[in-house]
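One chain is shown next in structure tokens, namely the form predicted on its own.
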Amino acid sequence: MAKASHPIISIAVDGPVGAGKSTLCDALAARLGILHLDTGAMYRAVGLYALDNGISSDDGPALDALMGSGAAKIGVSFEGGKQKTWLNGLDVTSRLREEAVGAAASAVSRFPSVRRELVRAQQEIAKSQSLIIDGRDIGTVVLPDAKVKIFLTATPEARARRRHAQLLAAGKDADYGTILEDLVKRDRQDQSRECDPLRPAGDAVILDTSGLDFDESLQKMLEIVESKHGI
């Protein structure tokens, strides 16, 4: 008799920029023994292509043409449980956390052609394996039927403090006021876009980590998953 296959576990994590989604989802995936798909990295790859090729991240027709042409081929792979993001066959993972790339990603993600193509790719990846997927519209658009949906958030001030500390720890110049201003601007842009705006799914658990450290936040996420899946 063939062994019963394990059910696919899909965990959708949404939230604003700087909420710690990537690092927390990496840790949660490792604890659960499943993969973490960072959808933000896929949007960042499109933003990177636009920056490198002189395409304005506000130019809707140019971005429509880009996505329709297939000139920016975005792919992901997993090595040792870690995601690598590829752009036209090149590993661009190390470039995707640049501030300019993040801003470009937030801008290009407003356009339906960009979202439609990347959502299709994300749904295909999720069909065949257990995943934690994080982004801005996972629970509402990409995985609307996910059993576990978490909306991870924190105040803009808390998110700016964390980002400021990260940049300083990396030896980079950073101004807290500028970071906070950028976060507020990107929140407004993500929440007000016409196509798939940032918002919690109706059945998502809201987790505000403003007063929690990393380990406490991870524990809260584990408790949410355990309550839904019994794992």
Given for the second form:
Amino acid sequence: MAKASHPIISIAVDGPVGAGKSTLCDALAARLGILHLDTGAMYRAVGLYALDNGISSDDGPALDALMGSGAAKIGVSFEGGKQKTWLNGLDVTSRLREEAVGAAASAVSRFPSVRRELVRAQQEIAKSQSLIIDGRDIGTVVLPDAKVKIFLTATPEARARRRHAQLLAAGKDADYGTILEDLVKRDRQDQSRECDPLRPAGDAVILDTSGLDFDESLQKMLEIVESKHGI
Ligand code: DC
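Rather than the form predicted on its own that you just supplied, could I have the structure of the form predicted in complex with 2'-deoxycytidine-5'-monophosphate?
Expanding to the full complex; the earlier chain stays at the top.
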């Protein structure tokens, strides 16, 4: 097989919910001219399948059976640089940001059968193209050999404030206290699960964006990529 003329660049970005991974990775990918794979969307698609099909996202044996049966086929495609996430041939991208879907995703992502299947799919996608991949276990499990690993974080209060402002700007009802409570609960769930918990890889650069605005955060990420990759 012919060798690719450009080396594949893999940038692993992990961090807790609300740290701004999605928007920052989108902007970073655009600046570098590569694609951004949002792996949370794949866990959300499994959570959505569970919700739509009456499977409790706490029912490990039912989720094991689901993943073993291949009844929930998750795929991604990129159109004009934007990710679309597919569930059994349907584009479910627009449904994935619902709060209930996020909660179901966090719950189903505890189970090794779910993780095994999605990690395998993510590694397959990353084999053939340069990507920024964001998630919780990218630097530790999905791409342990990635040259650039960034752990993006911010205090729970800073993350809750941003989420609150985003919801208000979108004209939605939002209560800061509830958002903070949900976020702390989600952190606990993601960090304390036995299988591939959220934690920085030993060789990740930790970037705390609590005191930074969007442009400053993006600039810092570019500097990290440049210092590790020389691009
Ligand atoms: O990044 P997000 O909020 O869209 O992710 C939704 C949930 O999926 C999150 O609570 C934890 C889980 N997740 C994971 O366990 N591993 C990943 N690589 C990405 C997301």
